[in-house]
Amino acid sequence: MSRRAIFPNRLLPYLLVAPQMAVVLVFFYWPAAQAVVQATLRQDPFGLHSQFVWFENFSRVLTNPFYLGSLRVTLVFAVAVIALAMSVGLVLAIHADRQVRGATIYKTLLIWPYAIAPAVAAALWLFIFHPTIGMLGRTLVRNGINWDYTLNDQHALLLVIIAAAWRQVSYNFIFFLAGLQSIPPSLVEAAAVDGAGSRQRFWKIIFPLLSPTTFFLLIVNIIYAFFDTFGVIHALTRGGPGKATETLIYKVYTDGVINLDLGGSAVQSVVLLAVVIVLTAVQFRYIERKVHY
């Protein structure tokens, strides 16, 4: 028996898909095409006059030392956020998957941070780590630790990494927990009967069976670290101090909205999109080979 849907009207499937395709075209492909076109133009701040300059904007941006510095900051920031958010999410999922009293309450509390807006999440961490009004920040200063993320670039980068990773932990936790609950208990029990310890059971059985979930979350977290962390950085540090936390996505905003460099901002958007596409393609080409479905 065939499970393929058969429509009596050939036009009906296209009509059903049309609303979603319209959304994709208007909100994804059309802005992307505009960015590519704008990257080849030199415009005045008000967008009234433009001049076609070919790849002059690309040459100017890619040789700018401030842009290269933002690229280095983004790589450090992205690697740290991805590693921290995924590892903590996995650890929490492993502990929540155990049979303990009140497990439902723990799971609900661990999911809540994902519902918090980035600006609100940044404000929460500000009240914790601010050197004068933050609870932990004042404690560090009183104990002789010269903590001040408003002046120290390393402190600022550490704070935005923690804040961005904390918000993403809940998302990773949900998927890791679902992946753990989908593993047949008989496999783990059989390994325990054969004498495998808890570490061996995790690395030899559980973690390989979680590889599809881990691969999916790796791609999602890369996109999150490159694009969705703007709100956290804007609310906490605004790219400072001294551009220490100015990632690529925040530099697009700084050059385009504040400095009104429309061509340079469009170039940075195109480059950032290309970087994420290349990283995703590399993952599907090489990392997916180690995924066991």
Contents of the next structure:
Amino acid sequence: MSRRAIFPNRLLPYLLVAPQMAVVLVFFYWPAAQAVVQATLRQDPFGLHSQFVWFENFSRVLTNPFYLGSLRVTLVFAVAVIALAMSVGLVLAIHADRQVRGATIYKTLLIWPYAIAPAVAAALWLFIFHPTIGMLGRTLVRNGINWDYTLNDQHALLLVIIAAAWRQVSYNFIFFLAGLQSIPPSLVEAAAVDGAGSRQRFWKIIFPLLSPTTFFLLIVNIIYAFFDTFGVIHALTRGGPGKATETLIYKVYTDGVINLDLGGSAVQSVVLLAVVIVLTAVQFRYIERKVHY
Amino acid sequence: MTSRTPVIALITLVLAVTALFPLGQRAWAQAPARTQLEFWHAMRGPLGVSLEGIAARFSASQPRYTVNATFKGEYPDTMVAAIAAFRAGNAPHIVQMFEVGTATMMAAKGAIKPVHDLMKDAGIPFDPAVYLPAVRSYYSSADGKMVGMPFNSSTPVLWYNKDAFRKAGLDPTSPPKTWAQLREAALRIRAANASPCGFTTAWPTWVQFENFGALHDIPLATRANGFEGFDTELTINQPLYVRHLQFLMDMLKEGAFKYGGRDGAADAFFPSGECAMITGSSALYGRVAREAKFDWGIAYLPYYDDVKGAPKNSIIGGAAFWVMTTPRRTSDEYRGIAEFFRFIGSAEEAAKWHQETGYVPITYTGMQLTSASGYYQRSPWAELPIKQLTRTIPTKNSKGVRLGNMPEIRVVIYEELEKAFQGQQTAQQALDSAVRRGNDILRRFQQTIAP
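Moving from the form predicted alone, what structure would you give for the form predicted in complex with its partner chain?
Now the full complex is given, and it begins with the chain already shown.
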């Protein structure tokens, strides 16, 4: 089938994609190219003096112990957020799938957190966990537990992990629920007839059939944990105490916006850009292949 | 189908073209009779209302210029917005910039127009001597010329809860004067359980380092705190700073001091009654007056009485107005900015702003006008910060701080303090590390300014 038949005019298809291409070029390729250029420059914030320094910014950033520390924080943070958000999302989805009475209310309530802006969500967590003004935080302190995320690395990291995962649970829940509902009941029933217990049915039948969903969510969650958690960290800890919650994306902000180190910040953006490219490539390659059973 | 194609093609073409070449407002908007001056500021809430009131009064006071005040977010956001606009050739006429951005702005020759030159070119008489010395010195170049236009300025003071003092058996009319007395008071407050926390500090770097150095006449950095050149190095690992950090760490261990977080995060602990004492900005007044449900007092910043010459004047914080340039700026626009600056420097406006907001009056004329109105008899709290700012002639250690990338240096100090407060390092290690990392930042600044 020839595609040309759809467009009698040779120019029309190009014109139709032109607005989209213009948007992509202006808002994506151009800034990305600018970041690459900026990464090779030593420049004052106003752009009055600029000097081409090859890869000096790269070597400065990549050998900086604080950058490597931030990478470590990001990995711990990402693994914890993903594990927490996906396991809780799956458990809730399994229960929502079983529940009959009040299921709609239950589902609606679980989906809500996703609609809340990260900064607002973080403010809510602040009112729960702040050692002085938070309800739970105050109770902990009164009962002799020295809870203080403003001055304790582990507490701070734990808090941002919980706050970041909480929001993503909803997203995972929706997809897991949809995945569960698309599994033909006859398969599960057949297994039950053959004498498989509920645990065996889950691990031998349901979980493998969910694997395309799980894999998709894994990629989405990685991207979320790496790139979409700025708001939570900014509102709760601003990367502190010390550098305990400074993830890679937060460091890009601190170095670029607060510290006005444009070269260093651009280098970090370029590195993150490469990470996204790799993740997207992986996603397209494997998801396309595995999504059809 | 085919007859509709050209129409679709035409619409698409128009969309594509407008997406690529956004037409400037200028093409459509009528040429205004009045010259429009863009003014970006960082004051939210009631402060923003007061500030925009000034702009409105100026616009109404004369027929030629309109100042359009726009809120652009917190100070760092406003700074980044102004820088980005400058790089795009679209800088606002005036931008409000926090005090720690001073060195960055001064170094950006070609992006800003010094106030001194602005006034001279416009032929408007401008006498820097009307400004309080601590204010004037902060925004003047090494040869004494005003570069930024000082505006909202505050200075740190000690706020204390008189009810908590009474409950702990302390005299509410004699607040602590020295650090030793403050520690004593905090311990007694905790022992009597008069409040859950004895003492905290807002703006830890501004109060406990920048102002601490000024009060005790010791440098924060070499080259007169950076006023004399970019080749400056931090000196905050000197014995008195180490002693003071150790003092705070000891108080923390005793439960007499609470670390409330970076920047103004600790502000909330005082009006809520949580902490009985706080060293924080004098501009905390608005919040204390509105929220505190107890009898409060204000006192001078504590000092160490065994240090010779202490206490000197404190230094300011807050922000100044900077004139930004673009290649197409007209002399009429500069003239309008100069008129606006003359307006905000007038005694009436300075006094009004001071009384509305709790920021200190930055000019002697504004102070005298306020004083003559009997304001300080009614509100004695408002006069103490001014007395503290003017109690001595600024020395080269109490003129202010002029370090490039100062916001980044503050973050480094916060990080090292937080590690020390958690017991991960000693006071000496924390400050040695802050000096080492801070000096790297200063060298990078020096390289970008003068490659």
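Keep in mind it's a predicted model, so treat the numbers as computed, not measured. Positions refer to the first chain, counted from 1. Rigid core: the largest C-alpha set superposing within 1.5 Å between the two forms.
A movement of the C-alpha atom of residue 55 falling short of 2 angstroms is seen between the two forms when the two forms are aligned on their rigid core. The rigid-core alignment places the CA of residue 258 less than 2 Å apart between the two forms. After superposing on the rigid core, the C-alpha of residue 280 is displaced by 5.3 Å between the two forms.
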